[in-house]
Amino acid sequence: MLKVPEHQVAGHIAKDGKLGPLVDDQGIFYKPLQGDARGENEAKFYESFSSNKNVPDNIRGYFPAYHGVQLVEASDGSGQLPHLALEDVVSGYVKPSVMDVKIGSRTWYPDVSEEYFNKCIKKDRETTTVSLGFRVSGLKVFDHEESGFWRPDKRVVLAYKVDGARTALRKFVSSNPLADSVVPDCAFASEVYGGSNGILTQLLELKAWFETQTLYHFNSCSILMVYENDESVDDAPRRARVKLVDFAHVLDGNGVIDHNFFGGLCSFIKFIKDIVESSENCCENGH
């Protein structure tokens, strides 16, 4: 039984009769191929990467396994369309804390359309992908002090600034994300985002592939964040997981650095490093 993703923060969602990805019981994600030549480039891209031998097995784990394109009931009603079967990436977890993240100083790229150029560089610069190489286009996170998700609306997030940015990135590892009036707690800092197995880490490995890759341009791509926030269990782990994620404007490298992804997530690393040791020095002053 196919239903809509309830831990879908960005992108199309498939409510009101609209178009938009599914999930089975399974821990499969059905993303309909979008009707231009978006939803083909994604679909090769990922025919691509899953048969090149060029990419890092380590690396591989960093993008939704991919199980080919199918046809299923979408969910405007419009009878069987082709889907892109991926990974559920948050299959599995309880409640799920989400964040999606579009790296780069720019979304468009050359040779596109002067319309598509123009709705980039608009939104490029009223958001911070501009000024900080990444913008935050969606989250949500559950709230242990009030027992249920916070999740901002997307007109809210999109009007982020440098500040903006800084604080949903520290909400997103509080237990008090609702309190506005109080300043995020960073509770899960040390276990989301440091730590051998954390975000952080996960970060500068994905770093060290950037530094030298030139198989792929990873045009208005986003990185996803998740983690496991459900208290319920005693010392259940976070299973902090960062995955690549939306790629519709993927172009070949051509030997080439992709340097706009690249600049993108070093700022995004320095972002997270700083709240991470901002939440040690925190515990060892004993607050």
Given for the second form:
2 protein chains.
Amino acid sequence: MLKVPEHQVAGHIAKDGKLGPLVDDQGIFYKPLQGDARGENEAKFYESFSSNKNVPDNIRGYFPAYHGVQLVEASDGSGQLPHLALEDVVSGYVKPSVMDVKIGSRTWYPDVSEEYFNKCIKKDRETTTVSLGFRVSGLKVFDHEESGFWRPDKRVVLAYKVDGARTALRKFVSSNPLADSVVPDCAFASEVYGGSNGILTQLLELKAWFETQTLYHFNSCSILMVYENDESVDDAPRRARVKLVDFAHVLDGNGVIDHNFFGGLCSFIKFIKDIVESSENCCENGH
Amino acid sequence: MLKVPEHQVAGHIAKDGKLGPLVDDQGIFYKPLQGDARGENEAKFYESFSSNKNVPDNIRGYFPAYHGVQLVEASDGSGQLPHLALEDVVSGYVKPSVMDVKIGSRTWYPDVSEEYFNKCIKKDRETTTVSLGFRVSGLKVFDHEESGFWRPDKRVVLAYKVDGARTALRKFVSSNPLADSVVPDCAFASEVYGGSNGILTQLLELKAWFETQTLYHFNSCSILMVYENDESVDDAPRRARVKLVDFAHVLDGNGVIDHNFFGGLCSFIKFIKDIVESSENCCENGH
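Rather than the form predicted alone that you just supplied, could I have the structure of the form predicted in complex with another copy of the chain?
Then the entire complex follows, led off by the chain already shown.
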């Protein structure tokens, strides 16, 4: 019944007998508890978050629903292992375009080991984490001209500089992401990023919470963006959604706002806003 | 005519024949151009900023006025040297309390040398720069009970952890900062931090600009807070003022917001807001 997720764009992949997440056909995403403290920490976060009365209702929807820890047959054949049972964010989409963006200008945090610090800061400096306050971790975009998905290699994605990240965010909402020589058309920018239910609106709602929340510090978390490309689905416009994922490094806020996540989120919002505005101008001018 | 500034709380000090800033009695602060690229870079920033038409008028007032580079007799006896001629922010105050807070969760930035990176990140991790997104660099507070200034040693200030920084921000607006065993009374919190012309209002005006400005990245800049303790001066309530200072490491924004400064600024604002709110509650309850 369980299978390898079709639309996962970042993180460990359950392929070739490796340990990774699985999904069922009921919309549940099973994420194996990582062996070290990270798995425990992520489970602890979901337990805390799901029972925390100080989290506003409108914010809960930006997190995957949590169904506890369950024993599930692991993808690497090692038998039954504990998995986090989470909402499968892309369940119900037919041809979802998906992008994973890791937020923050650092992925390390106070009191980590020197080994972990060195590993993180090296990657933070090599990617756009330091310069932009976020980095694209992975993406998968449906190309309407080619009727297939474009999914750049992980090494290519992690090598993006400022312009590479901006182009990826434009391609994500374009009908021609595969056409490398052509300017991405941003055909869906106003529907997916813009609009009253679009991604920008959702990001701004998250931003308002992060401005003052001191409950959690979301170190090394990602924003997952999803929308529908199947034309026969006439749901809300393209069902554009934002979800926060990956909470293995969440810490208590202890009265301090999560300035690292917040700064990166606002930088990301500026990129999205620029694309929405330039696509509006483009349409108004008839280009 | 030139003398060593009386109220400088951070940076190089012109004392014992060392090179440092000087002030005249006309309200000008002369800052020697540092020998390496930093001096040139700071002069370049002031030239660019003072002629930049994209900087809103309400934001200009948060920066010291700039009067060019002038040749001035250096404080270390080495003869005439080029100095930045700047507005002396504390000129006109009789008994100013002053605090210098370096904003940002890092003081290094992309493309610095490994030597500079290592020096900065060590200090960033040892201080509250990483944890809070700001660190107190120096302060000088008038104690009304003792009728004198309290000025903690630089090493003490740089060793502050989260609670130390919070206490310093409370003492800064207290009439009894020297009384170590007593809770700081936050006697001036509502006047200095709060109110329609107070420091919180000014910080929020700055914040609104930083939310979208992509002109400059203010690496390693400080916020200077000043207010008057002389009771005979009946100007605006205590003349509380915020100024940005130290622009030796400012870079072009290149279309990206200064997420590092912005995140730290918002964290700092949360601390100030918490003190204003707790002092209001305290008064309402008659404590």
